[in-house]
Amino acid sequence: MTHVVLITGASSGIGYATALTFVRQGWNVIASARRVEKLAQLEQTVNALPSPHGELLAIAADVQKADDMQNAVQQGVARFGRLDALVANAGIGQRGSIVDSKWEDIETLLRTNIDGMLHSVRAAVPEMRKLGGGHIVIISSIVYNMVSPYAATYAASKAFVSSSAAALRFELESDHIGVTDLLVGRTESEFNERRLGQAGYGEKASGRLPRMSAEQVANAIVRACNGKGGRFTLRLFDRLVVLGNMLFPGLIGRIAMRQYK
């Protein structure tokens, strides 16, 4: 029996690395993203892997659209016959003042990070229920509980997805669907380059933070899909950031204010 996973935002960064990691471990992967040319590159990379490996089905889809995610699930099940796991990875960043940022940027962030996660989960869960179980990995951030001036909308969107993941663990327990809330720190990817808002805003400060590889995160995601679920961070540094946000929110906020202003 070959397991099947749907990965959103699979065209770059964590999503791309996760798709390759699952395929290498023999999973069949439904890889969804908006950028068709990047998905084509992912397909080429998979086809060049030494056998044996899993199969990959690339689907152009926008997580902001519920119909796109329903269609991605339907196409994946039609191809592979089942859906065992979802990695709700698609997301985008934004920096700038809550009052002065462009509304289009804020709306895009909210629709991608919040609506996109909800559309993906609501599309995937019915197929997992048919199997009698499954696993959902929701990609959150170590800033989910941070007082984060000039990055507040991003932090708030991750607070939403982390809160949703905690609730889903209870809601889906009787369906034997585990839910992992992965708090990810700074990672090598296109995330910063694609972030909405003022170009380069706060980069002097954030550039000093330690980074991990997308492959490191991908390996953690695969491990999570074989577990029971929960909330996890990957590095000691990230755990200290989350703890600092919890114990000293005012201090963290002041430090962030000086860095980003």
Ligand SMILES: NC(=O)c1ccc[n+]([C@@H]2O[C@H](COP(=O)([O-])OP(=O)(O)OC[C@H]3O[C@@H](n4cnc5c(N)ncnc54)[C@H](OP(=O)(O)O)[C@@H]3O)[C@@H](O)[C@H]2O)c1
Given for the second form:
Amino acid sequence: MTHVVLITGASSGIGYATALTFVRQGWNVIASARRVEKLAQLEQTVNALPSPHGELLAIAADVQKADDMQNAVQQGVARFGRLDALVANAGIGQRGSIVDSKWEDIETLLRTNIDGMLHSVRAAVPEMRKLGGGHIVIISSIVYNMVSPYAATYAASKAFVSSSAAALRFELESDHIGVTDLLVGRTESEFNERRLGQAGYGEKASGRLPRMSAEQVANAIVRACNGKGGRFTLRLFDRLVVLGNMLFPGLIGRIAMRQYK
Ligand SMILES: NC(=O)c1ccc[n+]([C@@H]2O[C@H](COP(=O)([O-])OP(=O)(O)OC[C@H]3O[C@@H](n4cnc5c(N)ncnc54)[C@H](OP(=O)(O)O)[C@@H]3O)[C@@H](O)[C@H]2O)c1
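Just the form predicted alone so far, so send over the form predicted together with this ligand.
Time for the whole complex; same chain goes first.
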């Protein structure tokens, strides 16, 4: 029996690398995102892999829309017959002050990072319940507990998803659905270039942090789907950031203010 995973935001960065890693390991993958041309590129890459490997079904879907996520799950289950795992990965950044940022940018961030995670989870869980179990990986960030002036909406959106993951772990325990909350640090992807917000904010911070490859994060996601769940960071540096945020919020807030403004 071949396992099946739904990945949101599979058209670039971490989601793209995760789709390839699952397929290489023999899973069938439902790869969703809005940019169909990028999904077509992913399909071509999968088709060129040496056999054996899993299959990939690309589906155009906007995580901001509940119907799109329901449809992605239905199409995936119609094709592969089951759903074992969800990687709620789609997300976007935003920089600028809470007061002066464009409302459209703030709204897009909230609808994508918060509604997107909720719509994905709510669409996927009923199919996992039918199987008697499954796994959800929620992609959060090491800034989830950071005082983040000029990047507050993004950090708060990741606080929301991490808090939801912690609650879901209890809510879905009796369904045998594990929940992983992955606190990701700076990673090579399209994230910075696609970030919303006021020009100039955060340029200093972007270049300095040590970066992981998207493949490193992808490997951790696949491992997580075979585990029991919990909250994880991937590097010592990331653990130190999370600890620093916890112990010295005022100091970190001052540093972040200088970096992000
Ligand atoms: N890169 C980092 O340093 C870093 C650090 C911590 C956490 N993260 C998190 O990692 C996740 C993946 O980001 P990434 O770094 O891989 O960035 P990325 O390369 O920009 O990928 C973001 C993905 O999200 C998708 N997406 C955005 N809005 C969407 C929407 N409305 N509907 C469906 N899909 C949507 C994009 O696809 P389409 O535009 O084609 O729809 C794209 O596939 C995000 O949740 C991000 O917050 C990243």
